[in-house]
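This document starts with one chain, in the form predicted alone, laid out as structure tokens.
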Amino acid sequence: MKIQICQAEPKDYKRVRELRLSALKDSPNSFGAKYELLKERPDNYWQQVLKASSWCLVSIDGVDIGLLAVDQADKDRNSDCWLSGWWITPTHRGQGISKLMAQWVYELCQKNDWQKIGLGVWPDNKAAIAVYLKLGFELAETLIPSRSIPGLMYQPMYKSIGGDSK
């Protein structure tokens, strides 16, 4: 088995379209994104999103299993980068592959000088909850409004790297 990990460059557009879209199809309650409204997405959109966002790839024997994007955070995300859409296909949960993402994202911040990682998570999302505790992160004391589903309140993760301490 060949696990391979890198960064989407924008040829991979393809790729990240059909995993994110897997992604919302499987999860549809635990993202902001709707499947029904990126479907119709033009291949220029899929190119845009890849030069906006870091997106992490991961391939088993090449096939796509997992996709993650990573932002400088604005300022009102109390962090210095944002995850989101973090996805692995439901036959690879629970295999650690979280665990080797995670060490990608930590190896992005270290180039980019970021310290704090901040994520968001529906609180009724107890199995991501539970994966990203187990990743390092800590909740945060209060729900913060969405930007993407006006009227619901999402669950702030972070997590302090630097040094060793990771």
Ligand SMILES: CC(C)(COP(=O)(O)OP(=O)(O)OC[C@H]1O[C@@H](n2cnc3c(N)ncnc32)[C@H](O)[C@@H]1OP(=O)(O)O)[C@@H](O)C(=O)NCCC(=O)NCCS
Second form
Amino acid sequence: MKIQICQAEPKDYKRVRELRLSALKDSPNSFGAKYELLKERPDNYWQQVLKASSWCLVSIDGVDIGLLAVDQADKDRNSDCWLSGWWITPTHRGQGISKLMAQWVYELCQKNDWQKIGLGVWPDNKAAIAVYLKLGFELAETLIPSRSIPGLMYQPMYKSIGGDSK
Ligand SMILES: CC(C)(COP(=O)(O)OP(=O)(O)OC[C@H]1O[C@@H](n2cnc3c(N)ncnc32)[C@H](O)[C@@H]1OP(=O)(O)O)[C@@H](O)C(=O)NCCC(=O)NCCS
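For comparison with the form predicted alone, produce the structure of the form predicted together with the ligand.
Now the complete complex, all chains and molecules, led by this one.
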């Protein structure tokens, strides 16, 4: 079994599209984006998506199974970078792949001199919150209004990494 974790290059936009649409179809209540809307988007939308964020792509024996986006955080995010769209195909959950992806994020942080990692999760997504706590993220005290779905609040979680990011 060969696990590959890499940053998506511009030519990989179709791989990102497939994984992202699979994620939104599989977990419609986990993300702010919606499958019905994104499935209609043309190639140049996905090419822009790849330019805008650093996408972590995970494949096993040549089959794509995981995805995660990392962005430099906007000022109001209270962190240096922001994670979104974290998804692993159901057949490969519970095997520690999220830890490998987190390690990939820490390395990206080191390259960019980012110390504080943030992410947002719906408060009722208890499974994802449990994973993030296990990865060393801490719950922020207050929920924040979602930008993608007005009316909903998300739970921010943060992890500060220093010299030792594990
Ligand atoms: C979130 C997601 C990417 C995590 O991947 P995963 O494969 O399930 O996570 P892992 O199995 O690698 O779990 C990482 C750690 O959390 C622990 N963990 C996982 N689920 C847990 C739970 N429900 N309660 C307690 N601990 C849990 C694991 O035991 C593991 O720790 P360990 O290695 O010390 O045993 C995956 O579950 C997913 O794609 N979910 C659907 C989409 C989603 O909700 N994304 C998040 C949007 S914010």
